[in-house]
Every structure is written in structure tokens, then in C-alpha cells.
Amino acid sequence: MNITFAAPSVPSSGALVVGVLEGKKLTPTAATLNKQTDGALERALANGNFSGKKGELLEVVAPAKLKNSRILLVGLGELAKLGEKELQDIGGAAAAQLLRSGDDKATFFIDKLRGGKAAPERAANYAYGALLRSYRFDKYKTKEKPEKKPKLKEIKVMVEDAATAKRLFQKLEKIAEGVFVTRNLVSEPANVLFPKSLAAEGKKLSKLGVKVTVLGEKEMKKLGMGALLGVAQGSVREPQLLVMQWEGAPGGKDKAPLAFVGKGVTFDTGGISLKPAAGMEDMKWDMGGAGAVVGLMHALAARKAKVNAVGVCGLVENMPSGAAQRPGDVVKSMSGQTVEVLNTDAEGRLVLCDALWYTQENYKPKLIVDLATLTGAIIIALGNEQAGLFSNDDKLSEQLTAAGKAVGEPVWRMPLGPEYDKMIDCDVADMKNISGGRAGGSITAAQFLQRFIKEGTPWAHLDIAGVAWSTKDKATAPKGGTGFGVRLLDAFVAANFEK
């Protein structure tokens, strides 16, 4: 999506966008638009139910005297309301209402109006919305038909201080790349996606100015990953730990990063301890938490952000074979801790348990965030509207939990404790893989993380198991991949650490 920023005109073609107040207040342009025509906009108000609501659109074939295509009218309910995640929201909704509309180009008039946020910030957080809703991932479609596709190329958003508008957009348009680098990650199937082809898209952040080092199965075995290693050992494909370092922060690579660490399972089939048939095609998004991981650290080093952190993602496909990982197989972390493997299908506290070790032992960073497609335990608590939070940390766990309902991708803070900490004890080996019980699985595989943080680091994980993938388009994203993490992390690291 091509989208621009210039000072206010009427283009002769293609779709207009204007705003209308709640109480069916027409904003200045969409009053000079009504007056042009006679007062069709009036008339098209007084005959239905749109009231200028955040985020109601409503649909007006332009009148003979303009050559444009249509009119959309866009509500923006109170303006005192519109925070940067609503107007995102808004211009999310009018792209996904343009994208159906046959045009190839649109023009948003963003006016000057008295309270609320000033115009170029409005617009810059409208065009972003846009560009978020815009996204589609049709790569494997051969045969879709031509009026299918959506025709929508171009959007110039009409705007006083068209320069600083411009200027707001660019970072933002930087953490839109992310987004998509995840979405398109999570959307690849298992056949094109596994551990050696995902570690390639991690290393073209080289071209950022990212430092990418892979290590293979050698170099692991070497260092004691036994836990990440005994999961892989069922499939033909070769496990990898990918390693992405952005260095930015003012005096040097001296200062300790911050650390993000993400699960890349790129199939899960449970191992032995085999899944059910249907529905098992959505494995392949048990990738979501390395997906985003590497989507966020493009968003930093695209953006240029001020601050050093380090991505690190363990990244294997979880088989069943002859060499599989057996229930009962007891392995030894890269900790020097063991587990007794009870269930093959909680694979993935497997894998993050070596990588964030590797992480603390090599990085010795301020601070851990992991995200993982974890548990279904977490979508039975919280649905598919939350992400859960864990952690050892009050501060963190607040910085967190402000930066995603900043931005839209919000979590919820879940329970630690000692209680649930016995219920992973085990009989032959240092701990189990799951309590054995139904009861608080979310919480016994974040018990099962935490025995793999040192002491006096800050930490947080993130079971993103119902948010990484939707089966409905939201205002700024359509169904599919959802790119999960990488706004919520990017603002998160832009509040806290680059002040």
C-alpha cells in the first residue's frame, strides 16, 4: 500500500474519505463536500441510522457533480476520546471498507479541529491503521478471481502540516514492516517454513544493521541444549537457534540489552504423544512467539531505536519416528537441570528453557520477555482476546500491561507461586515436563520457565496460544496471522527505555 501525505485538495478520481462528529457533525471538509453537492451528504445522514459513532462508515455514491467514485463517511465519535489506538482503529475500518469497494486509490481528509489531538498526529495514526488493515498474505492463490482482489494501491491522506504528518508516519510505517515480517511468517505453511528456512528470514536483518549468528544442532549439542535437542530429534529437519542483536543505545554495545526470546515451533504434531487430526493444519503458527520475536527486532533496527536487545529463538519441528522423544525419556537442559518428559506435546517450555538459558549465559541481559504459542490451558482462561502474562516481576509486568492496551494487544496478568511450583516436583528427575493434572496448565509451564531464570532477572512470558492467529478480521488486521507482540514489545521498549 502506497500511502502519502500533502496539503489539503480535491482529487478528480477515486474514493474520498471525511469525518463526521458524533451527533452527525460534519467535519469542515465533509461540509464544504455537502455544500458542493446540494446537500447530499445531509440527506444521506437524515435517511439512516448513522450517527458519527467511533467507527461507524457509511457509503455514499458521489453525486454527479463530483467525478469522484464515492464518499465514505468515517464516524469519529467525541474527539476528546480519540486516543492513538482508536484513530488507528478508525482508519483500519475505513481501509477494510475500501478494499471491498472496487477502487484502486482514496483520499482521507484529515481536518484542523478544535480539541483532541493535533491534525498531523491524527493523520499519521489514520494512515497507519490503513496500512496495518491492508495487509494480505495471497501468495499461494493461483486462480482467485480478478474482482475478488481487492483493487485499493494508493491513499493520500489530505492534511495541514503535511511534512510533519509525514514525519510521525515513518516510524510508524517501520513497526507496520514488523508486523508484516510476522504475519507472513505465521501464515507460511510447514512445508515452506521449518527451522533452517525460518533462520534464513532471520538473517536479512543483517541488511538493518542486525548482528544474526545461527547455531546448528553441533553447536548445541556442544553446549548441553539436551531439552530443545530432544524435541527436535524426531524430525528430518535440523533444529536451529537463531540469535539477532540490535546495538543503538547512546554510549555503545557495553550496555546490558534487553532480551526477547520466542518459541519457534514450525510443526507441532505432539510428538508421540500425538494430537488429533482435526484442526492439527494450525500448527503451523506454533511458530507465533519466534515469528514475532523476529518481527520485532526488524521493527527496531528499521526504526532505528535507541536502545541494545538481543532476539533469541529456538526454533525446531516436533515429529513423531523412530527417533522420536519418548514419554518418560528423562534429558538434561543446557542448565544442567534434567526433566522427565511425561506428555511430548508440551514441547515447547522444551525449547524456551535452553534458549532463555543460552540467553542469560551469553547476554547477561536487563531484562527477559519470552513469547509463546504455550498452552491451550491459556485460551480456555482468557479466550482469544488476551494474551497471559507471568512473571517475577511487578514493574515489568505494569510496563507491559500499559504498553499493550496502548496499542490494542492486550494481556492479562496470571498467577505465580510456590503452590503451583510443587505440582511440576518429580520422582526421577529435577521436574516434569506437566503436572499430570488438568488443572492451571498455563501456569505450571510458566512454573516450569521461571526454574530456568537466575536470580534478580527481571522476566515476563507471554502465552499468546489465542491471540497469534484469529479467525475474524479486526479493525487493524485481517484474519490470519495477527502479528501478536511486535506492537505491544516495540511500545513497550519505546515508553520504558528510550526516554
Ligand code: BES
Second form
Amino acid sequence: MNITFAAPSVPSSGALVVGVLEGKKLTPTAATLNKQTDGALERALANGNFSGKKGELLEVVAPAKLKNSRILLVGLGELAKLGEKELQDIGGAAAAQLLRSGDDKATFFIDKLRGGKAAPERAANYAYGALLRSYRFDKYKTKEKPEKKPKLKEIKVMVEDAATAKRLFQKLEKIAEGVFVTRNLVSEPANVLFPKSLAAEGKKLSKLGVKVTVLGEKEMKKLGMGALLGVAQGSVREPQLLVMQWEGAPGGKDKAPLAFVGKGVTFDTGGISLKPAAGMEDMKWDMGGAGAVVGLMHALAARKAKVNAVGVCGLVENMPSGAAQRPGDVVKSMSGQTVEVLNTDAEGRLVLCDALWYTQENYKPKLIVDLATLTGAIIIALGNEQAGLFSNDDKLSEQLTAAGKAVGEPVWRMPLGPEYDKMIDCDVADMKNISGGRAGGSITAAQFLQRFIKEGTPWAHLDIAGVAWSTKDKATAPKGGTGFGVRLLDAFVAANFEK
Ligand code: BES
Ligand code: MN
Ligand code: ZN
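Can you switch from the form predicted on its own and show the form predicted in complex with this ligand instead?
Up next: the whole complex, starting with the chain shown before.
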């Protein structure tokens, strides 16, 4: 999508997009267009349900006296109630309609209005929402009929202080790039995206100034990452540990980095504890945590965030085979702690525990946030609307919760505690990888991870199993990979560590 900003003028082709406030109140440009079309907009508003509520849409096609294809009326609701997220959602709703209607060009008019955010800020956020919504993963569709394909290529945003709007948008555009990186990774099938090819995608970040290193099986063996390697041993795909460092803090390299750790199971069959066939294809996006970490590192580097950050992704494929690990196997993690693997399908925690330990040993981070499509139980608890947040630190929890709210990627804090921790005590080894029952399945998974967090390190775990993929369209994300986590953590970094 090509998005540009310019001082207001009315083009003679394409769609025109104008705002209508709550109560069918036309914005100035809408009023002007209404006059030019002999009152077509007022007539359209007179008969129908459209009232100008936030996100409502009304198309006036082939408007009288104009050569434009259509005028799209967009409900803005009450101006004072429009925060950044709401503005983005409105931009997304407008884009979705334009993508359906078949225009290749649209012009948004952002008028100066009294109350609410200033026009340039509104312009940038509408454009950002429209950009996020216009994402499409269609590289494998070779026979799509042209009339089914969205044609929208160009959005012109007309706003008086175009330079300010453009400057604001440039930063948002970088974050969208990061979101798209994640969506692409999450959407790829597992025959294309496997540990080595995902690591290769991570290496591309070196173009943005990110230092990327990749460890293979040999190196991980030397480090004693028996838990991660145990998961990988049933697959012919070699596991990888992807490490991405961004050093943008004004203080230089010495400042302790923020660490982001991702579960990157490029396909999760369950291993010998095999999953049922129905729906198993979903497990191609069991690398959603790692995908979010790569997208986040892209966003931070592309917008030159003034922070030191390290992203670490444990990349494996969980397969059943003659070489696969068995239920009852005991593995030794890099931390020295031993684990009895009672269910080979509880593999994410085995991958993460070594990635978490590696991250602490090597980077002494200021804090750690891990992301993982870790448990089906979190979907039972929270559905597909919020991610589960587990943390040993109240401040970190509050910061993440606030950031999630601000960008529309909400997280809900779940409990941790010694009673839950006991549930993974084991007679055979230091711990077992499942509790035995189904009770509190997401919590016991988080307790497992916490056993690999050193005393004094603020840590948060985001269980994104319910939100990494969506089966329905959202305001700023078409169905499919959502890119959940990128905007959340980018906002978390910007709000708390770049001041
Ligand atoms: N990758 C799955 C969790 C998952 C399920 C993600 C559904 C997205 C959608 C994870 O590896 C898994 O299999 N977890 C098991 C744990 C159980 C064996 C204790 C689960 O949730 O059933
Ligand atoms: Mn599993
Ligand atoms: Zn998994």
C-alpha cells in the first residue's frame, strides 16, 4: 500500500473518504461534497441506519456531478472519545470497505475539527489502521479471479499540516512492517518455515543494524540444552537458537538489555504423545511467539528505538519418529535441572526453559518477557480476546497491561504461586513437564517456566495461544496471523524505556 500525505485538494478519480460525526453531522469536507453533489450525501443519510457512530460506514456510489467512483462516509462517533486505538480501528474499517469495493485509489479527508486529537495525529492513525488492515497473505493463490482480488494500491491522506502527519506516520509504518514480518512468518506452512528457514528470516534483520547469531545443534549440545534438544530429536529438521541484538540505547552497549524470548515450534504434532488429526494444521503457527519476537526486533530496529534489546528464539519441530523422545524420558536442561517428560506434547516449556536460561546467562537482562503459544488451556480461560499474562513483578505486569490496552492487544493477568508450583514436583526428576490433571493447565506451564528464572529478574510470560491467529476479521487485522505482541511490546518499550 502506498500511503502519502498532502494538503487538501479533491482528485477527479477514485474513492473519496470523509467523516461524519455522531448524529449525522457532516465534517466540513463532507458538507462541501454534499453541496457539490446536489445534496447526495444528505439524501443518503436521510434514509437508513447510518448515524455517524464510530466505525459505521455508508457508501454513496457514482455521486452526481463528480467523476469519483464513490464517496465513503465513515462514522467518527464522538471526537473526544477517539484515542489512538479507536482512530486506527476506524481507518481499518474504512480500508476493509475500500478493499471490498474494488477501487484502486482512495483519498481520505482529515479536517481540522474542534475537540479531540489534532488533525495530523488523527490522519497518521487512520492511515496506520488502514495499512494494518490491508495486509494480505496470498502468495500461494495462483488462480484467484481478478474481481476477487482487492485492488486498492494507493491511499492519499489530505490534511492541512501534511508534514506533521507524515512524520508521525513514518514511525507507525515501521511498526506495521514489524507486524507484517510476524504475520508472514505465522502464515507460512511448516514445509516452508522450519527452524533453519525461520532463522534465515531472522538473519535478514542485519540489514537494519541488528546483530544476529544462530546456534545449531552442535553448539546447543555443548551448552547442555538437553530440554530443547529432546524436543527436536524426533525431527529431521535441525533445531536452531536465533539471537538478535539491537543496541540503540544512548548509553551504549553496557546498558543491560530488555530480553524477549519466543517459542518457535515450527510444527507441533505433539510428538509421540500425538495430537488428534482434526485441526492439527493449526500447529504451523506454534512458532507465533518466535514470530512476534522477530517482528518486534524488526520494528525496534527500523524505528531506531533508543533502547538495548535482545531477542532469543528457540526453534524446533516437534515430530514423532523412531528417534523421537518418549514419555518418561528424563532430560537435563542447561540450568542443570532435570525434567521427566511425561507428555511430549508439552514441548513449548521444554524449548523455552533452555532459551530463557541461555538469555539470562549471556545477557544479564534488565527484564525478560517471553511469548509462547503455550497452552490450549489459556483459550479455555480467556478465549480469543486476551493473552494470558504471568509475572513475578507487579510493575512489569502493570506496564504490559497498560501497553496492551493502548494498542488493542490486551493481556489479562493470571496467578502464580507455590501451591501451583508444587503440582509439577516429580518423584523421578527435579520436575515433570505436566501436572497430571487438566486443572490450571496454563498456570502450571507458567510455573514450569518460572523455575528457570533467576532470583531478582523481573519476568513476564505471555501465553498467546488464543490470540496469535484469528478465524475472523478484526478492525486492524484480517483473519489469519494477527502479529499479536509486536505492537504491544513496541508500545511497552516506547512508554517505559526510551524516555
Ligand atoms: N502448542 C500447544 C498449545 C496450543 C494449543 C497452541 C492450541 C495453540 C492452540 C502446546 O504445545 C500443547 O500442546 N500444549 C498442551 C499441553 C498439555 C499436554 C499439558 C495442551 O495445551 O493441550
Ligand atoms: Mn504441544
Ligand atoms: Zn506447542
